[in-house]
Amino acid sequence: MAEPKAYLADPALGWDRLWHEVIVDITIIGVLFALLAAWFIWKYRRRPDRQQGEPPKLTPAAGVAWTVIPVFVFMADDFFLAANGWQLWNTYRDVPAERMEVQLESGMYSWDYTYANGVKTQNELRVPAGKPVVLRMTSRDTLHSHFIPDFRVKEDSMPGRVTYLWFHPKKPGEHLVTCAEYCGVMHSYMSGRIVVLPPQEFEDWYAAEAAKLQPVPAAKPAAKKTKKSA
């Protein structure tokens, strides 16, 4: 089976690839039907006094076919981009095997990630650059809805049920997350912040936190001195 093509294989890139497709498509309808409606302000402009027009006589053919072939030609154009959304969504929804996996419990007011290892940071992810990341997501209250915006994904966590989502952090940066759907009145503060790090600079600091976690050796208790006799 052959691989899929970059941008369907990239969230980010398959979404902002069909955006630029939908912007295009829709500045090519709106210049063609703005030029139409200029057209027809011109030709169809006030006339003197008591001059009548004599409006062409169509056929029914012709008054059929001048009706279903723009409404084909425009569907087919949707229908085209629609499609691609749909093959853009199932080849997003099909996670990559190579992937860090890390468990999300969304609340109010805040995102509790929790790693492979048992780190759990709140409000701030830290992945290492190069890697896909899958975020496994439920709730402990109401819903929400995990939105990182610079790698266009988005997807609601609920009590009950786990969802998932998954990016592609290519280089080091931040990035905002911010929850999307409305969870109560506190839910504009609602944020937080993913955190790409070079792949030593995280390893490094995944084997730190990961050492914090485990229990420090009791302290052997003193020998007692025993007395000499005389």
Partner chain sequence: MNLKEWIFTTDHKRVGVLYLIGSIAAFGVAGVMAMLMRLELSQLGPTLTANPTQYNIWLYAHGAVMILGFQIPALTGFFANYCIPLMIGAKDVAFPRVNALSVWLFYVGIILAILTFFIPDPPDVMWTGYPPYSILTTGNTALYTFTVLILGFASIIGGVNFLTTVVYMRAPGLTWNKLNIFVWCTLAAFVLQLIFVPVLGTAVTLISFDKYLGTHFFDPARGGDVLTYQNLFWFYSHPAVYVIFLPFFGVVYEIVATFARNRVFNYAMVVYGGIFGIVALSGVVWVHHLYVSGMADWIRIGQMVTTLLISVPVGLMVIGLVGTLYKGAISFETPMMYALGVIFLFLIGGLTGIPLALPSLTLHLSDTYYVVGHFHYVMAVAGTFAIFGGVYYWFPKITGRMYSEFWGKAGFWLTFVGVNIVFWIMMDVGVKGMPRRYYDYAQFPQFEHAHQIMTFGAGIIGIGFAVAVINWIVGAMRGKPAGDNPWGSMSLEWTTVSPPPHGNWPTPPSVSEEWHPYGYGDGRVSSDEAILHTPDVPRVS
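The model shown is predicted, which means the values in this text are computed figures rather than measured ones. Between two forms, the rigid core is the largest collection of C-alphas that superpose within 1.5 Å. Numbering follows the first chain given and starts at 1. First, how it differs from the form predicted in complex with its partner chain.
Superposed on the core, the two forms differ at W39: its CA moves 2 Å or more between the two forms. Comparing the forms between the two forms, the C-alpha position of Q200 differs by less than 2 angstroms, with the core used for superposition.
Next, give the form predicted in complex with its partner chain, keeping in mind that what was shown is the form predicted on its own.
A single chain, with no partners or molecules, comes next.
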């Protein structure tokens, strides 16, 4: 997207960005240490004329410096990463006001979604493109974790508490949902999908489903509420 700092508004974008940053960070540290160790191993191998190490004698002051300086270097990197991690965390946890709310009840072994207007689906969540979706999750039996790899997000659901996660589907398409918390025998088969539809197509489906719910003619205000252009 052309918009600056889009990554601050979309967890999936923010994730890819921070992941890249952290990988660069740890690769640099790792390669530095590995090269240093490899160089020492090569340079200081035992030779006929060097049967003993010749360790540097550290003065107490040097010993302290060799402790304090690395401590500060490591802490600087830690706080840098913590700040970035926290920023992305806020993106993950602050759900945009303009959003679609869906209730999720997980159970052995299905994902049961309930929309605001009472429409229920199982293992398939249909959402309109362009609108953030927040799931309010609970479980009727064991722990489960609603993992959507494409949107870089998961959170456990469990009995007795309500947890949430949100994601921002932008383009029509399909995304895998798979369970990431061991929940029982069929854990590895507990998967479903998120179907992102063009907004109009979604509205039509949504209204039609709602109509099926109430055979008695009734107004459909719920459907209106979620209307939004892409």
